[in-house]
Structures are given as C-alpha cells and as structure tokens.
Partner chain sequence: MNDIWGGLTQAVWLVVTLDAELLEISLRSLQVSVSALIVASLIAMPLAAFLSVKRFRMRRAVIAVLNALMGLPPVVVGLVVYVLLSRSGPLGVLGLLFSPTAMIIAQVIIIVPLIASIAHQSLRDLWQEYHDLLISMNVTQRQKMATLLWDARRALLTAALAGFGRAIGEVGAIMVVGGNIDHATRVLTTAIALETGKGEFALALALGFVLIALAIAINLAIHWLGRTEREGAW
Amino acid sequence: MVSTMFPLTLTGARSARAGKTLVGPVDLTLGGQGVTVVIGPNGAGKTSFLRMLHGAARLSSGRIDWACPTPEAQQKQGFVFQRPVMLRRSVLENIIYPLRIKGVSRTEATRRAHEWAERVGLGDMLGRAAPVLSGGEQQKLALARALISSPELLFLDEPCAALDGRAMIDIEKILTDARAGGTRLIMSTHDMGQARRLADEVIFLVHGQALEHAPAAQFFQSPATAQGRAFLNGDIIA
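Taking the form predicted on its own, show me the structure of that chain by itself.
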C-alpha cells in the first residue's frame, strides 16, 4: 500500500484541556511506513499524543499537516483503544459495522467479515455476543473491525494492556501482518519487550514533550537523553 497521507508534519503542535497542557509543543515529521511506538513513563501524555494526531483531541496551538487534506486523512485512518468499545451486538455485526456505514452491501460485508474473523482467530465466534468475549477476544474483534476497511494508518493505544501472554502473542501477530500488508501503525505501549519486538522507530515522551524520535535500534542501544537512559534502566522519572 502506497500511502497518500505521509509525511505527517507537526509544528509546535500542542493539546490542552482546562488550561493544562497535555502534550506539546511537539515538532517532528513521520514517514509513511512501518511501526512507530510511543513510549514514556505513566502520565507522559502518550494517549493524548495519539488522540491529538488522530484529531480526537483538539489542537490548541501549532499545526498538524498531512500530505493530503485533513478530512481525507481522517477518512483513511482508524483508532483502537486500550479498552475496546463493543456494540451490544454479535461479533459479526461488530465487524461489518464500518463497512455497512460506508454503504457496502450486507452480502459483501458479511463475506469480508468471515475472512477477517478467521484471520484474527474468531471464526467460530461470529454469532456470539461481543460484550461477553474475553479481553483478548474483544481486542481481536476491535482489530478486525478497524482493519476490515483497509486503513492506511491505524492508531493503537496500549493494545495489549492487561492481556495474558497468549493473547499478546496473537495480537502482535495481527499487527505484524497488518504492517506487512502496508498499514502504517502508530501505537503506545508500556511494555518495553513489545516495543523492542514491534518498533521501527520510537517516540519517547516525558511530560508531553517528545524528548527523542529515533530509529528503534538506535534508541534502545544508545538513548540520546539522560531521561531516555534512565527510563530504559527502570528508574523513576520525575
């Protein structure tokens, strides 16, 4: 997939709520391939940063410029939350929902939903009520629902938080396959093992500031900042 959305350029981008800056100002440019993993201590602003990029959080100042018009870019991206939002319907109805609202026929949407359910390991659960699924199953469902529309970009906020090892392996396989298929991934995680496994590049946030933006191998081998070194050592960053 050749992206028409990137490069994505942030110039003094800042998001605030009730007079408090949540993230920014941030200046950086993101290319159109691979996996960007956003890391940092608790309260660093990782979720706010993703929401700002996605347009779910208001930009208080600065600029976020896509390579295409912003409304077009927003139509080509998806967002998977830490706690999946499930429709109170069957697994099948959840997966086909984004296609149906885009006007895809029920027959075609159902065919594609069966394919995606198999790909994420939910092929035998299409008739089950989504809210009764386990945490890992709900996250797989959320990914199927997000990826069925073939987004150019997918944001993921802590997609494996509170999942067991088996579920994490399954989710990472889905993400690796999505990346191989050309979907651009920007995700946050608190799990440094996962970050090392998945990241092509790293954005390191502290107090809403992007202190480092570097290739993953470079960051994990030799962080450029004292805060980055302390974070990788497991030290508390005040």
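Residue numbers count along the first chain shown, from 1. If you're wondering where the values come from, they're calculated on a predicted model, not measured in any experiment. Just so we're on the same page, rigid core means the largest C-alpha set that superposes within 1.5 Å between forms. Compared with the form predicted together with its partner chain:
After superposition on the rigid core, displacement of the C-alpha of Gly136 between the two forms amounts to 2 Å or more.
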Given for the second form:
Amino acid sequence: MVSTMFPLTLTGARSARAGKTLVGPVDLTLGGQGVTVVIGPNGAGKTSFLRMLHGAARLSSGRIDWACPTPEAQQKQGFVFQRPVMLRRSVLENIIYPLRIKGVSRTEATRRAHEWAERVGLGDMLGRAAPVLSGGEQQKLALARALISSPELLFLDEPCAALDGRAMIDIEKILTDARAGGTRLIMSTHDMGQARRLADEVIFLVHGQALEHAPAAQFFQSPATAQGRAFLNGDIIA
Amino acid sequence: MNDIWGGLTQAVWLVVTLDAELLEISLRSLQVSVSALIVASLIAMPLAAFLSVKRFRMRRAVIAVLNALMGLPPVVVGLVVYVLLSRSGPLGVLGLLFSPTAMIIAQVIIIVPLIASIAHQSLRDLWQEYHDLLISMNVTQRQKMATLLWDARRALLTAALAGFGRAIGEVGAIMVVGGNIDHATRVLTTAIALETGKGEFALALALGFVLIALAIAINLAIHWLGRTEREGAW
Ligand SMILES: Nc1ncnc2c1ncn2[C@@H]1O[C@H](COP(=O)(O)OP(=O)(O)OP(=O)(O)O)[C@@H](O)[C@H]1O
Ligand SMILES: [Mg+2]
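Next block: the form predicted together with its partner chain, after the form predicted on its own:
Whole complex next, starting from this chain.
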C-alpha cells in the first residue's frame, strides 16, 4: 500500500514562536514508504519539526504540500507525543477513544483495544487509571492509542525515551510490523542504536536546520557534513 | 434567654417528630433549588465547555462579564425578575409572579454565573492538558466539549454543589419574586426570616437546623469529591 498523501514537499517551511524560529526554513521532499528518523542534539528542533509537518504548529512562512488536500492528509495521521497525554480515564477508555470518536461501536473498539493492549504489553492494566501509569507504560498506551486507528502516517516523538531495553525491543518490533503493513513512520530519537535499527532515511537537524537528508546507510557510513560526523562520534556540536 | 432555650428544645422536637409544616417547607425548598440547579447546570456547563475550547473575539469579554455577574446582589436579581414577570411587565401574561417557577427563574440567574465560572476554570485547565492530543485526532468541536465535560465530571459536580449551596441559602431574590406565601412559595430561608420577625424562634430554629444540615452535607460532599479527584480514583 502506497499512501496517497505522498510525496510531501516542504518549501522554505519555517515555524516560529514569539518571534523565535524553532525550526526551518526547511526544503525537502519525503516519499511514501519506510521510516524516516529525525536526529539531532537536544533543542535542535526535532519536536518542532514533527509538529510542523503534522500541522500542530502553525507555519510562519513557506509551504507544506501533501499530494492530497491538507485536511484529508491530516485525517490519516497519528501523533505520539514526547510527553504522552493521558485522558483522565482508564487505560481501556484511552485506547478506544480514537475509534469511538470515529463512530466505531464500543464492542468492536473494545475487541481491538484488547489486541493492541496485549501487543504493547498493557494487557493486564486495562482497568487502571491512565494518568497514574508509569512514564514507560504511558508511552506504550500512547502508541497503542495511535496505532489502533491504523493511520497511514504516524509521527513518533522519541517514542522509546522512557522505556527499558526489553520494552524498547517490543516497541521496535511493533514499529517494524507497522512499516511492513505499509504505515509511513516519521520519528525522532536520540538513541543512535535505534536510529540505525529502524531508519530507512535520516534527517539530521541542528539549530532548526535540516543539515542532512539521506538514506540511512549513507548517512551512518559517511555523513556529508562535519556536524554529522561530529554528532555520530558523540562530540558536542557548536 | 428562656425564650431562646425553650425555642431550641421545641425546635429539636419539631425536627425529631418530622413536623408537617417543617417538612413541607423543607421539601419545597429542595424542589425549587434542585430545579434551579438542573436548569442552571444545563446552561452553565456547556457554556463553560464552549468558552474553554472555542477561541473567538469576545471570549475574554464574556468571561469577564460572567465573573462580574457572580457578584450580582440577589435582591437586585429579584427586582429585575419581578419587573419582568409583573402583570404590566413584558412576561406578565405568563402569570408567573409569586409562583415557585418565578423563584426558580431568579435562582437560575443567580447561580448560572457561579457554576459557569467554577466549571470554566477546571475545563480550561483540562483543555490545556488535552489540547495537543485532541487536535491531532481531528476531534470535532462538539466531541471536544463532550470529552472535557465527561472527564472533568467530578470538578463539575463540585461546581454544581457550590451553585446549589448558593441557591438554597439565598433569601433576597426569592422573597421578592415568591412573596413567601404559605403553602405556595414559602421556603426555608424566607420562612426563617418571617418566623424570626414574629418572634417564633421554635420553627425558625428548626428550619435553621435543616438549612445548616444541608449546608454541612454539601460541604462534606465537595470535600470528599475533591479528595477522590486528587487521589485519581476514577
Ligand atoms: N512553544 C515554544 N516557545 C518558545 N520556544 C520553544 C517552544 N517550543 C520549543 N521551543 C524552543 O525551540 C527549540 C527547539 O525545541 P524542540 O522541542 O523542537 O527541540 P528537540 O530537538 O525536540 O529537543 P529534545 O531533544 O530535547 O526533545 C528549543 O530551543 C526550545 O526551547
Ligand atoms: Mg523533542
């Protein structure tokens, strides 16, 4: 399945807040398949970049063009936030929420929620209140809640930041499965191991600028910029 | 002093034996204020939700007006409702003056701003929390409001109880529009005012006990709701 939303083209796209540019201007084109991993140091603008693509942050200048009308594209996207937002409801109610607002029956939604809770490892917590889950459990919930409505494109902002090694492997498995099923993934991570494992292509951000946009193998073997090399070496980037 | 002491023992007796007049007045009070509470909540809660999720030009002004209306002197509300409902007033044909309905109308006007303001505070905070998620899910305006109202239901119940407390304890407005008519519009507060004026402390005190008991019950309920909310038991 190749999504009808792509290619996605950014032309001088820039997002600012209170006069300060958070990310951009960025020019690039994204194709309809695989996993794009956005990397860069803290404060580079990864979160802002994903939010801008998703339409959650207003464009201050430039353009973002989907292959279909923007509202239609937004209907087919999901977003897993760096800081998960928990509805003040049970785990089950959180996971079925996106289906319920789309009019799926409670029975059907609940059935699918059980499957997803099982997959992310929350199977025995469905009755718990979501806001009191641990950080890692909240990330798993957010992932299940995002994937249950089968988005064509899923943004993930550091989806494994609060997860231990075991849970991270489980989540990466779910993400590779989703990718194999045709879901387009655009994610940020600060874990270079994870970036190498998952990425088909890499966008390397520094100070809001997309310094590199390259196939993963190429970027990891021979980054085109000095900053890219320094970042992969674990050096501090000025 | 003896008078008061005698009144006190008599009052306890009235309460213990469920005196018919006491019961009638208490029930009418509850009936009027519960009706007012239901109507006011149906207006105030959706209004509060709307003000939380919808950004429009006059939003700040509406909120400011709402807050200002909270400070309306009830007696003035009573006066305005009286003028509107009086025989020569614009709504005079309805013949509602000196009826429980008139009292309900006055109480609704008094507590809508209170309930809406308190509800708006909690809904606005919850919207801050939910904003990114709900926007990203393309939730409709109506669904946003429904989600907020449902997830903040404990805080909303607190707002409603505060409104009820204000309604049942209010005397100025309902005295003016209800007229404190025996067997028709006499409620706890107006009866207390009347009986005290007549020097009939027994019934006044007994009515006062009922009112205090209601007030304490409401406060306990608010306190308990606040605790379950903080403990995250939902
Ligand atoms: N709403 C905002 N108002 C002002 N500045 C902001 C806002 N959001 C982000 N910033 C700033 O923009 C820059 C980029 O932030 P962003 O969250 O996109 O970085 P990031 O790459 O995701 O960082 P991290 O790796 O820490 O998650 C930071 O300097 C941040 O302080
Ligand atoms: Mg970030």
